[in-house]
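Have a look below at one chain only, the form predicted alone, in structure tokens format.
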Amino acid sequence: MENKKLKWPQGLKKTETRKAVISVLEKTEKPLSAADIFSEIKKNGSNVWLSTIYRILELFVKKGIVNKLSVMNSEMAVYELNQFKHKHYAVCVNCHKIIPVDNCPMEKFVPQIEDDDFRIMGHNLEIYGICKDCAHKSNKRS
């Protein structure tokens, strides 16, 4: 497992809710929704509200702290913490668990764009289909 100890931007108060919503991002290994960081915290015997939750990731998020991920179109979004490394996840359809890919795809793709002059900045890669665990079920039920 990678170190994800965060060094606390300056400037940015030291809540205890703050501090907890990092301290969950640092021991998971993929992406949560607000609501899974809320569970956590919950678990932990804080009493914290899921809106105080969204407005602290929204802060992270603006303050490149946090990264969002939309998933599958999805209204939810998930976070984690900003490593500064390039990343992408595929994700089961069925039971919306995330796996991150080890790879990038596209390294050696070149787009085909009419403008010459485009410079490309990034780019956002959706993988999805069904996970080991889903396919399983399915096929002990058939």
Given for the second form:
2 protein chains.
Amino acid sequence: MENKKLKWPQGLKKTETRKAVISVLEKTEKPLSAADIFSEIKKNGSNVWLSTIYRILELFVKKGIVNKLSVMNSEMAVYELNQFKHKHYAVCVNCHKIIPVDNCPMEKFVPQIEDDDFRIMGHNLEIYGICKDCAHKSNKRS
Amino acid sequence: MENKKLKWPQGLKKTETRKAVISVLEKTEKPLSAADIFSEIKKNGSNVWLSTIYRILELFVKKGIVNKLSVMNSEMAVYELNQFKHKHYAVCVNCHKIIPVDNCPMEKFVPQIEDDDFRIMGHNLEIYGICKDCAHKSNKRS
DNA sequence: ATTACTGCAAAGCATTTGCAGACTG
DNA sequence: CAGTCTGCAAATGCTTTGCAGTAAT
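Follow the form predicted alone with the form predicted in complex with the DNA, if you could.
And the full complex, kicking off with our chain again.
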């Protein structure tokens, strides 16, 4: 519904490819790899190069408008817009599908590390298991 | 204190290198990368090759005696013995030090994904922040 | 006009794979 | 002895980097 407008980071030129990267990330509900974004942009006929996507993503991460995540069982890093919403993902160990989880177990959690020892800035949680589709497939002995 | 004896997986030959990998993993309290394990074993004068370490680790993961984790901000995967103890890690965003955390926020947590949608098998939590050493360093304006 | 950006090519680095000889059971 | 392992080399795949031309401000 409400399409929150992203503030363009100061000092960054507004090029076609950069706008395209943001646009792709705005349209997806799950994190995408550089290659995903690359092929999505190529669909529109643009002459983009993968290294450019990597450079743009790296820059966006540095500017804080994109988060870089590494998902287990996957060699490729994935990226998402930093919506400043707290989010976690469930990952299917079979098909590697990524499913967003909205509530967070850390909200009321105080880890047993003292403030003196470690100043906690954030966390990263990943739930793994079998998604509905894969569960069904393995039930039917085909 | 109690040095729990690891049951050797059936069907796997007990070679020097494999025993050395287990031994290195038994001696450490934090997850190690393949390269870490490799150089640790080389110290003892063995003529090992990195690809062998990777092959052994992959095998151990498949047999369930080793866990493979990917830690953010690090390109290299790390490995730990599967002690069947529930464990998480805090990672310093500055020096990348890894600190074990013993309690777990997931114990009493029920995520908002139904059993029908996703059968949860486990999870992976990573806390990030600044460790004591790095906090002290940045306080002193040197 | 300046300087940042990108197409493109090539390098870099962790990890994987192929093969033949070595070792375990 | 047979089949599994490993040393070794080379390949693979994601990501980074260098450079010169192009585009944004």
